[in-house]
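First comes one chain, alone, set out as structure tokens in the form predicted alone.
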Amino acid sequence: MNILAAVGVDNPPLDWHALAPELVLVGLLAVLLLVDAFGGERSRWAMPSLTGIGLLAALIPVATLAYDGVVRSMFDGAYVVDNYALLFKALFLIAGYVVVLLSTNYIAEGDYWEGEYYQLLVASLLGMTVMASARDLISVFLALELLSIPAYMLAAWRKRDLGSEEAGMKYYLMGVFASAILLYGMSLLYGMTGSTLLVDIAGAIEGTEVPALVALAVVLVVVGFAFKVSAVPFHTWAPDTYQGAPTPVTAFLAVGSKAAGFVALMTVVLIAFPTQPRIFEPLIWALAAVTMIVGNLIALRQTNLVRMLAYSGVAQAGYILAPLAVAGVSGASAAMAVEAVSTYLVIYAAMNLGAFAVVIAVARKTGSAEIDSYGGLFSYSPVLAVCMSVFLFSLAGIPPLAGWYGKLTIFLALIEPGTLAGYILAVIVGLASVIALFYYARVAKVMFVDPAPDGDTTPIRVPMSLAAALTITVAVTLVVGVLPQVLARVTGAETFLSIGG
């Protein structure tokens, strides 16, 4: 007998094509746990290629619902499909195809377990697509647990090394600390709404008559999230989280994971607090000023490639985050800054995982990951120096590279509201972009001037599934610079914003 029916509640409907993406990744997660139960020594070759099967496979509901165009709701609107959701659910299905393909040799040379890495990489990524969907805090809290839990795992993977260790100790720590205080606000929002549903909190605290309530509520939520994506000053764990863990690991955190905290953030803000932009545009335009900033200057003294990197990431989440300081303006000011978030989101997973590909492949030869390592790059291995810098100056902005046109969005976004601070914050865009130019062509010009140490040119062997996700990732970086309009027809903004998603 079913038991909601015996308790008289009814069966919540399921659109199973809209529940698809998840379902296929649940029955990959499924197949590698079998497979690597029985299957033993043997199975270790498969579990990359079963990985990275399933991901591809989960795509193609991606792809049908799309073509579908149908907006679909279930659980009383707690779960959304639309192209919002949609967009995403791809961007990490492909980001976490293309971490498989730096895994792959990564992980089989490196006496780690592979059967419970790619797990917890598919496990992480169910949890990214759900929140991709998620328009209530339960859901929401759910899909940022499910997807954190299985990271800070995979930070510490590097087994017996106390700088993998370090970096999961401290993102545990970071992130637990961070969803304490999330959810600390998250229920605030619930005991003064009586609701979790996005849309009903967003009606309930309009007219509220506790402002003092819902201002720290706000806060605590933003903050909580400003933790997930490394704003400073919440961001002290990423540098060293970033260092310590495997580079793969690294990353999956630096394009997933902080993803999937902006898209939370996004949906949460412009759902659940439209009618407090007070509250949140001073806080989030202030958390943008204060990232890009400091990001930018650390950065420019760091000599190790993958800190420089971490910091130079942490500038780039105050890219990200700058359009939202003036979403609660108006209407068109909130589209415009999903429009520009998303279509940023999408450059900057092409953009970081291209040069972490070129960062492992050079590691294959050097061992490391200091700056000077790079050193006549060009005279042995001319590809990566060349992929290297195109991913470099694209993160700089430099047309015709994919960054030019995130970074376009970026401006129009701010300033479309006409406002002083959108103007000012613009301003401190440009700035911060002069600065990051700067570390970014040292590195150039170190692959490309600088004699190669020891005088070793010994030409970098580069793996196929290295070789394919450079592919990948200078394709899209190449295409999007030149042919924006093919990123620019899928944001989904206008259906994300007049249904709530």
Given for the second form:
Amino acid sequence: MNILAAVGVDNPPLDWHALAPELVLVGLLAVLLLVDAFGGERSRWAMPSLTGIGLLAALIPVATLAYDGVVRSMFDGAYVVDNYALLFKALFLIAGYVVVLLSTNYIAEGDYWEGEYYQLLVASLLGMTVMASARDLISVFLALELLSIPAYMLAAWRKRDLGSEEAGMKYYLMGVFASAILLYGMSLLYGMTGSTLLVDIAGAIEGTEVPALVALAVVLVVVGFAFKVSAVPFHTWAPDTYQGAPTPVTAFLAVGSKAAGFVALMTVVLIAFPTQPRIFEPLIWALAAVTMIVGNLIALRQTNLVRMLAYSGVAQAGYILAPLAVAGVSGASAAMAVEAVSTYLVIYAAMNLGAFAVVIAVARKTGSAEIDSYGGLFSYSPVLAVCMSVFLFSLAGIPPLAGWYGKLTIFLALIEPGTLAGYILAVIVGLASVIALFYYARVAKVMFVDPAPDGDTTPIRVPMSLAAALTITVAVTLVVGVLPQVLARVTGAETFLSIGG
Amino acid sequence: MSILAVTEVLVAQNIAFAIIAVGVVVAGVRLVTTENVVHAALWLVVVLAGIAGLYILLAAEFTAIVQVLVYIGAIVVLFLFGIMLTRARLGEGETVNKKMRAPALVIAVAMFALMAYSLWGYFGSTELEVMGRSTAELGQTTAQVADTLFLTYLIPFEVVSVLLLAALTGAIVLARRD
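Can you swap the form predicted alone for the form predicted in complex with its partner chain?
Let us now look at the entire complex, which starts with that chain.
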């Protein structure tokens, strides 16, 4: 320290408490690396437990920061820890913990490079937690790469399986393509404004002389994120990647990566572009409408449950995009949109992770994710069948499950500004949900009514960790559905938008 | 008037520039005329090292170090690995494909013309203006880079290091034979 002082180096303005969740994750990554390197074969069983404990430990500073309630801003506002960031950090860490529970048996029994698997998972989660706080272009982009690059490799983790290689390759190519588009848009923004801070960009492009260039930059940035959240017409990678990747990784991509993409999109659009609603509103409106309709229509025709969940995930991305299409009307509509998107992402994470947990459990017996193979599930594993129905009907938005509350906040956000565009989009959300009910209900019908395909009705033995994952996801889906005010207390948008100007 | 005339320009710098420039040009010509692919890659090292020397002469020491680390350290090594992995034998028999000489020449001349045109206005002056400020006003560039990297962009910097670690781990798993 004395040497540094002697040559005139200032200490970086760090708030260690605000960075504690990220520091715990970095420490966890280092511990996993060392245990894997020096522990040998004997230490492999400890990997999932260590990862799980580490992720829960990272939640402690998130809780103390939330209790503290102070908005902490570092580096001239490039890195902000407020309620908005903390909500998503908690979401990513808990979702990551559930993914670890899903992975425990799958990865151990498949002999898939356990140590490295959990290291990459933690690295990706670190990218997500950084993303929740990132408020400038460089941090947003690097957080996006840190959460994506390990995910590309995890998708290809079943090395000897061609489908998994295809999954990784498609995801990688489309992801890199999206990054290039995003970077081009960001470079235009930096070139026009001379700043990478989102707040400064918002001030600089207000009433700018080159509206065409601003429009191009906004469109490129939104399209870049549209790839990440698999919005139509940029969704083509999702079904193949979801089907080919190891199923716990699919759950991670469908929930974690997608939520992080939405967080990035919401942060950039609402902080950097709030003065440009004429550009981003029609674009997001069209993306949301097309995504809901196309995603649901293609999902109707799927015979594989993972592919169906992939297309249903595409359609859900449309619902989540919808509130952002009216977010530029007024401050109140922006606040409603943030609240709706945050609420839906939390609920979506619980119900989608749960659905994948059942898929993993059933595949342990049948080795298949075809919808036909779920026949008679209720007769031999009634608990799994009921859990699956809870998740599917929640995805469809049937009360009293959590999904209906998510849909309700989206409807409220859409009709709040009172514009025609908002009303039309609300109608499309409603119609799309009705279409969706068909394919969700069809799976339920197969599980409850159809006979088991090969007459094999031995019950499925569900391992401890999967049972824990199911318990957590069912609990969230039911509690939020019955008592939505629990969630509504933490999804407010005040601090986020006040920092956004 | 000789280029090496003593006016306001430092003599020692000009002599060093002349030596390095001649070396770079000779290596550049050998690079495109040599028959052996591996030799071409090694001549490229000489060219890139010479350019790094020129950066040091211009007091851009950070750019020089990055030039050595990135171009010589990473990109040439990548070339050599690419050659070794795609060709069965490295020997005198390996010759370079010359079919693309004419378009390559056109592109090279066009690039040279473009760069010469854009730098023409500064010919003969001792300082370059960057964004309205002269290089003297901009001060010590390495110190500024360090300050920006470890103060303003500390978190992105750390994120990149974790990213590289994760990429390395995953690449080893995916690439190794088991």
